[in-house]
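Take a look at this single chain in structure tokens; it is the form predicted alone.
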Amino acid sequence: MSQNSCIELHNVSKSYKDLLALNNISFIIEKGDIFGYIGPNGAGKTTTIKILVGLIPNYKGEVYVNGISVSNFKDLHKIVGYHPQEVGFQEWRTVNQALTTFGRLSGVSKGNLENRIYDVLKFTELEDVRYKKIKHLSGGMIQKLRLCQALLHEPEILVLDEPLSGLDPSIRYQIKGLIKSLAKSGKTILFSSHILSDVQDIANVIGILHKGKILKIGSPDELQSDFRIGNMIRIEVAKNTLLYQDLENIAEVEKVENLASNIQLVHLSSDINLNSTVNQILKLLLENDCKIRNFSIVKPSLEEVYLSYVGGELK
């Protein structure tokens, strides 16, 4: 283990009879981490997660939490809170009963339980929900539920599995921004899921698995400068005036396209130094006397990024 390492993965396999659902991956999340873990549905993204969690005891590698290895972590229940993609609520149970029950499941003491219920409820704007029945909740407050049943004994890990799923975009937004607030609190975070908008705007490491294998992980940034297929330069010019008709000329130039009178779309190399071809692009420009409006580097996004790691079309 590292020394500022929370979580571990090390060439860690499963397979369901003949389907390998998880093919030798490796990745380590860093205390204060929002790990994002994303990737199509049946990716092995659950199968990981529940290895984490010690559901999962049959595998093959090495996955470590602070330090201790899961298959001996009698009491990791105790510093991760789990949010599972379905748990089983008994609809026909008030929120505090169901969170009565889920907080003595997880070690809460009885003196300091109905405080913790109080809190979690507040937290994620529950508490005008606290003794209706589960049944008579919307789908937006039942995933805030879940999330509730995860945070009842402060643990300092999260684990998240696909915890914005099936929500409308208000919910979604909601969510989002208790996942931060609780980064902020100090808590190291694992989420799952398989739509990158989910991670992009609150993950600050990203993991990308696809058919049970890591494709790759890093920052958004990183992802960013990774993938330099598609780097391009987006020049505007005044109106009623001309653009320079020659940059196809320079070598690390590889197509221009017109996308207006005003407007045009620099393709560039991919094995590039991009400042020295930047500059040397705008000092041609101003030679030239071109009346530049707009000049910007446009990178491709995470979006495609995402689609042409999942695709295969880098490997």
The other form holds:
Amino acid sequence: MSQNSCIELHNVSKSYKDLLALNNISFIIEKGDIFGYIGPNGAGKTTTIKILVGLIPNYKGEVYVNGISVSNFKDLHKIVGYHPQEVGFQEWRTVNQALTTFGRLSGVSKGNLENRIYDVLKFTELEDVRYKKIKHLSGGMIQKLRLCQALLHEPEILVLDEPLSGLDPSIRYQIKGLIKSLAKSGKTILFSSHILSDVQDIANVIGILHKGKILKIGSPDELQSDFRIGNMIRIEVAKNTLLYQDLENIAEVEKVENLASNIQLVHLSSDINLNSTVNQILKLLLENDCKIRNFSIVKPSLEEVYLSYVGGELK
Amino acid sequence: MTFLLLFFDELRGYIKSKVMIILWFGMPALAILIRFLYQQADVEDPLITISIGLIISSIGSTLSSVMLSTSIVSEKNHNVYELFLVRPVKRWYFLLAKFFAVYLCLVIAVFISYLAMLILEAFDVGVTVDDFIEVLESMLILMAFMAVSCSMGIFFGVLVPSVAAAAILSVYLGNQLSSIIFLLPLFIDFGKPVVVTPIIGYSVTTIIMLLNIFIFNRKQF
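Rather than the form predicted alone that you just supplied, could I have the structure of the form predicted in complex with the partner chain?
Every chain and every other molecule in the complex is listed next, the one we just looked at coming first.
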């Protein structure tokens, strides 16, 4: 067990009748990490999360939080804050009533509860709806309320299942900001999402799950640099000068796309020596007196990396 | 502590619900209305208070049973329980908290209705100690009937996935089955109904609630 690990899953499998939802998955999340968990619908993200928070007790393998197996961890709820996907509240409650109940159940003392409710509502900018009935809240407000109840007891680990799905761009931006500020305060965060740009923005470690199997884990940079197939070079020359049109004669160049009169995109073959190819292209351009203004290696987007791993099944 | 917290939470919710307002104000009003109609029709019924009590408790039980079953199905379908179950809450706490909250509200509603009728009776023809005991006995019997009805509501709520199906089953099946318990001592001579009916009623309620807990514990949330 790693000294700095916060969450560890070892050979975890889970079946629902004939369906194998998780197939022997293992990963470690270090303290302070923001782990973005991505995968198509039905990949097993929610199952993993539910096992982690103790909602699914019957599974194979070992799951540890702070070094303690979740199956024997009585105080798991005190250190983990859980934001479920698509979970409703009893609508007859007001925001204050719901948070009071969840706060008391999470072990927040009566004396401290008022302040905690105020703090989390202020943090999520929901102070104005404190005494409103939940049935009168918008979808974005309910999503924030889910986050509030997860934060009430100041957990050190946050497990967020699709916290950004189904929200309009402004609320998504707001919640992304909240997650980032929580990460800055030192919390370890695991969150699942379909929205790759959000994962790229927030996470420092990404796990790609597909059909119950972990396909890849790494930082966004690692994932992108491991992905060689899409390597491209973007060349921009000064306006009103001519682009060099014979780059395709280089063996390592697959094709050249002219994006504008002064910009071209050079697609490179896979399994090449990038350094020597770049040198070769630069040399050719300089020899032909091209007035280069910009020369950059274009990394594949996370979306391209993701699609290459899951075989084009986005969502 | 956790159970009491859930119980008072549920109680607060049900007290403010429209169904409970109907039960607490509508049932006594209905009881008074039926009594008035009896008098207008000049019906000779020495057990008028008990007869009316039976009618209103039957209506109240049906409403409560429907409210219990539909609220459980709705909460199941909206995954309301997830947020509770990640905290130290036992699944059976929900069912017992709901049962006792609704049952208490129902008993209070029936009590208010009986009280209203007794007051009217006292002003009208007077109430003797025997009358009072008779009314009390009928209330004890009806309370057992209402307990069975509430547990049946929870049974359909736990078992059925659709709100409409839960409501229909509670109205047509739950209420009829609960009535069998109530009517049993009339057909078979077990002993004094005021003793036998509550014993049978609460035993059946306990068995149904245990079954409800067993089914609920096996549900995946």
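Only a predicted model underlies this, so the values are computations on that prediction, with no experimental measurement involved. Residue numbers count along the first chain shown, from 1. Definition used throughout: the rigid core is the maximal C-alpha set that superposes within 1.5 Å between two forms.
Relative to the superposed rigid core, the position of the CA of residue 264 differs between these two forms by 2 Å or more. With the core held fixed between these two forms, residue 119 has its Cα displaced by under 2 Å.
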